[in-house]
Amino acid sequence: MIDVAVIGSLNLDLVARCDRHPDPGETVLGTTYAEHPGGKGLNQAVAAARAGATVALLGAVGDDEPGRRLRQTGATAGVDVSRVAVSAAPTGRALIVVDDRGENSIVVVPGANAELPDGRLPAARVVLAQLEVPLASVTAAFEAARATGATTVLNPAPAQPLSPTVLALCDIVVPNEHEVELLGGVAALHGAGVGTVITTRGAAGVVVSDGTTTELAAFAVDVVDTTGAGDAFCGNLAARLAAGDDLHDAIRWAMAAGALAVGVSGAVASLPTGAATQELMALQA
């Protein structure tokens, strides 16, 4: 049995930086442009692997150079990418604009991610998914996970309506403060059967609702680029839960990893090692 199985997207991130985000109908000049490996599935799988977990990823890429690059990125990080299929559709893209405060806006073009083939993840302690791949694939993976006793963690991004049937398969849901409202609020998620809701709020910290409500303060860091911070959080949360950590201890570790991620541009490039995360936790204990 492995620690973490991830079902999710692999995208090539096309990142433009500018002083501020344009208003509707407005054009602004950018300052820099870069291309990075990304996609929430790949990001979270790499984050979990760098935290020390054994990780497998189920996804799909195109038969093209970006697809080969993304598979290699995962493999180099120690992720088992043997279940990443090669599709006739092009590899997914994420169009990302980052302003001078490090805040981002993202448009995802799914490409091959929308054609994720049926596949069985290996037995795992934690199964982690997001919503950049078909909901039917996530549902099937969580049904299989429940059958084997795995903990299921859903990062509902980008947010979409979710039926009570799907939510009842989720042990933990990790939305940001915007996504939780689009899903009807914390009470609605609990009412549908979700045991724990962890709402991430950037510099405002995290709110944990698991029978009681707990607010956890964010780590103090300088922000360069928030891209990938939520994925760092989710991947590290899954890794620490798989390692047997108490829920709140795992969340605090994940918060430190997310804080480190905002200090580096790009998604995969920003994901910290377990040693770096542990060091930040010691410095701000």
Ligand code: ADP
Contents of the next structure:
Amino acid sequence: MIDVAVIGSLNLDLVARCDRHPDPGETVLGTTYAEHPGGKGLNQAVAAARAGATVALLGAVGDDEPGRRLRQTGATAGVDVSRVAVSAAPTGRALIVVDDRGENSIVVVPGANAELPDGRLPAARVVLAQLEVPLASVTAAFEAARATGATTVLNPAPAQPLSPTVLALCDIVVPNEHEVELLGGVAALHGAGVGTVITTRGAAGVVVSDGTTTELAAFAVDVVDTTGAGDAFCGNLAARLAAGDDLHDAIRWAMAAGALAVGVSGAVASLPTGAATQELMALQA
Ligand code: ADP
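Got the form predicted on its own; could you also share the form predicted in complex with adenosine-5'-diphosphate (ADP)?
Full complex below, order starting with the chain above.
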């Protein structure tokens, strides 16, 4: 049995930095451009692996150079990518604009991610998913996870309306502030059968709702690029739950990892090691 099975996307991130975001119809001049491996599935799988978990990723890429590079990124981080299929559609792309305050806006073009074949995840303690792959694939993975007693964690990003059937399969849902609103609020999620809702609020920390409501303040760090904070949080949360931490210990670890991720540019590049995360936790105990 492995620690964490992730079902999710792999994208090539095309990142432009500029002073401020363009308004609709407007063109602004960028300052820098870079290409990075990304996609919430790959990011969260790498985040969990760097935290020390054994991880497998179920996903799809195109038969192209970015696809090979993304699989290699996962493999280099120690993620089992043998279930990342090679599809006829091109590898997914994310067009990311980051302004000088570190705020990002993103357009994702799914490509191969939309054609995720049916595949079996290996037996895992925690099964982690996001919404950049078809909902039917996530539902099937969570049904299988429930049958084996795994803990299911859904990061509902990008947000889309979710049926009560899907929500009833989620032990833990981790939305950010925008996503929780689009899903109708914390009470609606509990009403659909979700046991724990962890709302991440960037520099304002998190709110945990699991019968009681607890607010936790974020770790103090300088912001370079917020891309990857939510992915660092989710991957680390899954890794620590699989390691046997109780919920609040796992959340504190995930918050430290999220904070470290905003201090470095890019998504995969900004994901911290377990040692770095422990160091920040000790510094700001
Ligand atoms: P998303 O990227 O999905 O919008 P958040 O921005 O809410 O997710 O970040 C996830 C978590 O990472 C936050 O709950 C927080 O613990 C940590 N984090 C994010 N931004 C910062 C920040 N500026 N300072 C400290 N911690 C942060």
